[in-house]
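The chain below stands alone, shown as structure tokens; this is the form predicted on its own.
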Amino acid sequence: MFGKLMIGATALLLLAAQVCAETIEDKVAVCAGCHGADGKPVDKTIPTIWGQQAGYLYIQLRDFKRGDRKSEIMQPIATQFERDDMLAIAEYFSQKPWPDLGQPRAPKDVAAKAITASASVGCPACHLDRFQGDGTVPRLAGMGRDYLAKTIADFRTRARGNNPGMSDLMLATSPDDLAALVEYLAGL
């Protein structure tokens, strides 16, 4: 509780000097705060935003500029935005290199009942064969395991309302299923 009391607190003096920013690295230097200076986040449930797909990260501004996604530490943040600010910040993260997380290959058995559930739901449908996403879909490959589990389970809970189609499809998904596919995802 205390590390994500000093992240938002962190976010929001941060953010204050981001008000007069002017230049793309000082609106993206108060990301630098949570997401991480080399693209690992400080808390293993923030995403990785380094790499992925420009589209994507649009739309979860302005999502949560809108309100229609919610964090208490984003939606200030994003609410700072106009939209060309939200497209070219989303356009520098998508051109750094996506980091290595350092997380371990799943176990095959693990990775086997993944790869199943996977074409099941139809994940590759929209985030492709080898999870990188693309345009506004974003990549799952490589993304941190606390970050996929709590993304999980706030669609399964509707806590993250952004995307009903998505919730729709968690619901449907049985548990053991989607804690195979965070093991398979996060060590892409």
The other form holds:
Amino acid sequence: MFGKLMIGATALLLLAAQVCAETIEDKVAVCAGCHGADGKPVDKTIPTIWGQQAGYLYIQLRDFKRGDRKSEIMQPIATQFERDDMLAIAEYFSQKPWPDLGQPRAPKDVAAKAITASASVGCPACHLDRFQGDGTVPRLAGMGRDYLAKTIADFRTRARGNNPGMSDLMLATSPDDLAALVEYLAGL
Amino acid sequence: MHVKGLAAFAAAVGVGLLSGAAIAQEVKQEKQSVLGNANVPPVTQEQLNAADKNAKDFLLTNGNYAQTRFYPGKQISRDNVRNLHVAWIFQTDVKESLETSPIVVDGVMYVTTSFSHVYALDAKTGQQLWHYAHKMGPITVYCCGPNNRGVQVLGDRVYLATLDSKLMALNAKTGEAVWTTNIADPELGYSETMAPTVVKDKVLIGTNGGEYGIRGFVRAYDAKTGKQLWNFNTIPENSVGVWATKDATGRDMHRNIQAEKDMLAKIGDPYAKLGGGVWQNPSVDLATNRIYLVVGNPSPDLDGSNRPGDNLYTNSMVSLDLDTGKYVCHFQYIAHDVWDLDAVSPTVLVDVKDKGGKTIPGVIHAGKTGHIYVHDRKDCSLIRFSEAMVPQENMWVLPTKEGARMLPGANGGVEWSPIATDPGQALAYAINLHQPMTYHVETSAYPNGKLWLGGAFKVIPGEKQSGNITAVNYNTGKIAWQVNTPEPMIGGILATAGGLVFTGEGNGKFAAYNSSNGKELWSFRAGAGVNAPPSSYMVGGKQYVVVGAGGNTQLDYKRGNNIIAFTLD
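Next, report the structure of the form predicted together with its partner chain; the form predicted on its own has already been given.
Let us now look at the entire complex, which starts with that chain.
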């Protein structure tokens, strides 16, 4: 038991030393496993973080650490980081080019439906013109379709609990309109 | 996005596919400040005090400390305004929502853009003298666009409040930063979009954040050092009030007072995260040394279940002592608001008729409700309210989960847009929105500085929207004239001694109207939304009118990056 404790403690110390000594490239190496070595996520339900707004990325890391946003994968990773690490990681990825996921543009009728729905609850007031995002508000243009659909669904059930304002807006929008928005945003 | 990153992106997708938005992003983040040399004399307090009589300059955001937006020059008049033409167009580096009020000091103009950029321009030619490109921190939290509404100059300094909640003094001649003070933590939902008001070596500033559970304030900072001099919390520790059941116009607001009292007993006073942002400049009464401001909505906007009481001083006009920030009086328009029909358009000081017909110092405010409210400046009491400038329907139906239809929509009425007045005609000019909406309520806990609406206000697709320019006689409350516009209006308006009012629309139209009857006398198409307040000034013996044409984020009007000055042949 004592031996096990010692091994565990040594491992923790090594991990701590590693975190301190790491360069930014070391710190973000783990991210590529899911978010993609070339910025294209390995799974369609994983978000694009290359070229994403730095403020948004920082807030998500902060919220994973606090437990305000739930994820069995992201929470232990974010827990290692202090605020300055999070800001540096966020800045690092925000400076990468946004990847082209090759998603088709939405047909005209779908786009028109999406734009009407978006105007109704005022999406561009925060996500800005052409859904580029800014500061703590994410870029949505060209985000993976499946991730968008999953996130909207999670907002509606409040499974994604770290932005109740977004949950309110998604609940006030019909599933039909939201489906159109997903198509539209993915294809921008 | 770095230049390097952009090049890689361009290579990957082909330059031809680069969107305007990507380019705009590039400009916003990479543009560096360009220092320069603006040959401008220092602005004295005496000049600022007399701004209402000065046709050469436009020294304060709303023209003068009374905020009349009445320009005293009359070279451009009803007789010749048809000959108005473009003197110059300056293109800023930022193509995003443009709400700036141009300030003019002795032939030098100061304008701002979204993301807190400042430009000094030659007011005669439009030539750039310097450009301050704010290095924005990564954390910005704002509800309604990355806007900035302008700067003010005192001495040889230009005062700016930034989106990442900093207050700055720049060198008026060169654009160099002199000092920077952190106002509040943007991570908790604080941001700045308003122009500061500078008076008697104090820089007065409010805060945004009513959609994020902040505790609002107005502060005075030392103009020389940036040190805080006083703070007034717009939400007092006792925010409960008098359990008002009727609004300022006497209509029942359908409050469940018993349920609120029960909640108060359970959770205590909700003051700490109750919102109460201050979006616009206070007016300053130099004779009594008092300021008058309006306080915005409570947080969360649509859900009143966890904020029992009147939620003082949200949705109120408040008067403070200029030197100390101490409370003098207030008047609340809507207690316990659950519609975001709050108070945002700046107050104006004019002499008004009281109920007995006697002329007294008054203060007026145009509400999102669509009424212009007329108050006694002495005690803030309400003398009268105007006829409604927009359709009202189903007031005050409570928001529901499914959505309850009510007019006006949550943007008003009159949004943040400053009004203008012509004291000679006792008229106030307001631009209005008509946007039918449904009001939806949801309950959630305080989300640590995130968007906290407590539901949603939804524009009803298919229902006709419109706007109007309305002239109201503030001594009677009657509408003198009204011009309907095809789209809801947001931006601002200017009245002049030439018998004109100037204002713009989201479709790019900028026009002059006869200030006595609303007849359109001249118009221009700017190519992007004209959603900013116009200013006027003289240089080289000629009068100019200037306005920003950059569209609007909140109403998603076509973006542009133009500052356009007009003059006569």
